[in-house]
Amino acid sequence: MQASGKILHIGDNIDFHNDIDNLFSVTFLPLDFFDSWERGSLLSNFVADYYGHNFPGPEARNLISTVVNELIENAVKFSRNNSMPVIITIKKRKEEMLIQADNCLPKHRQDAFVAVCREISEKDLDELYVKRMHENLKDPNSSGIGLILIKKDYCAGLSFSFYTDDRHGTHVAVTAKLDFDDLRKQQ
């Protein structure tokens, strides 16, 4: 999607233009996955067996399927329209692998996300996850516990990108950066 005005950026500086290596993207309907919220996890298993043998070790491939899975799970899950496209775009460049995941926000959850975004990049996420978890038993409709764990349990850098267009108003770009090398060294 082209961009329109100004860009509200939340999160880690990822690089998402330069130097790749190779790109994978994958347009769909979140109507699609109602259908069948299989497709999700049939996507992110393909996504981590083409691109898993890149990286060593077996739980190289659990976390770029996770990771994957959950972005489209998220994407398809707050979309403002089932018949507006998501699209998936996959990186790899050296010992790291992107992961975008764009859909069309509705208005009356713009807010709510950009707070949860900011929550995110900004406070103790063992604190954060406790307290989303308390409040997914009052409301399980509540969001971010997903991507508190992208963050905490795998280390994977998060940015959240928002913007608008000109036809479908207001988009979000989530980007996970997996860096394999960064992983072993923790190891």
The other form holds:
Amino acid sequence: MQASGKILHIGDNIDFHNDIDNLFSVTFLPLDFFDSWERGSLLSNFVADYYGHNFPGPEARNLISTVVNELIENAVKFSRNNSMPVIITIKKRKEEMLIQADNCLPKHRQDAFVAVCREISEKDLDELYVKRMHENLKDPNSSGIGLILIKKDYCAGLSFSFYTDDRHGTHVAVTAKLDFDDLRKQQ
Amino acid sequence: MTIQTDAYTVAANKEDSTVTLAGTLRLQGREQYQPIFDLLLEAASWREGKLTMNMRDLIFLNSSGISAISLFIIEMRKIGKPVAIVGSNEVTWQSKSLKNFQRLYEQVEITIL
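Next block, the form predicted together with its partner chain, ref. the form predicted alone:
What follows is the whole complex; the chain from before opens it.
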């Protein structure tokens, strides 16, 4: 998507462009998923199976599929409009997988989502998880649980880029980085 | 008492106060998880003492599912009912995320086999 105007970056610095071995991208409408929610799981499992050649084993498959699914669900749920595209881009660089979900944000939720991203990037995530779960009792739409878990439990790098394009308004591109070298060292 | 679809099974056994969750649980949100939440609440009301949740064969659980189970755990904390969660070390989300339930209630016992 062609950005215009200022770009706001929050979170980790993730290089999404250099030394990429391969990539693929899928574009869909949130409407597709509201017709058939299982498509998210199908797509996530496909990505995990496709990269099974590079990152073999059930542990890696479960990890990749889980992170991709969370980013897809997050993008679909927080899209501005069911008919505006969500773009999922998957890249591989050596022992890293980069997973990006790009969606248009509704105007009235932009500030709230920026605040969620700042919290995830700056706060103690164990405390934030407990706080968010208690908020969830009152507001089932309290957001960001999936993103908190990706960063907290899977040690993934996580970045958020907010930008504007003339056609669709404000977007957020959420990027997760899984470094399998680091993950193997933790085991 | 069982909820079964092509993707997942949630089965409650009164004899041993155990709820077994298996398959892929990636439902859309709170509303879709309500039947499972209700089943858990009912299973918790059957007997005194601990309720066991066996998740070893639950291959995927999305964050909406983690939220729904977290809310159930908070309900158990309110009534002081202990919960045992059994998971598998071979399922990545379980080895990474099951511990979160313990942060919500100290009487959650996690066993990862």
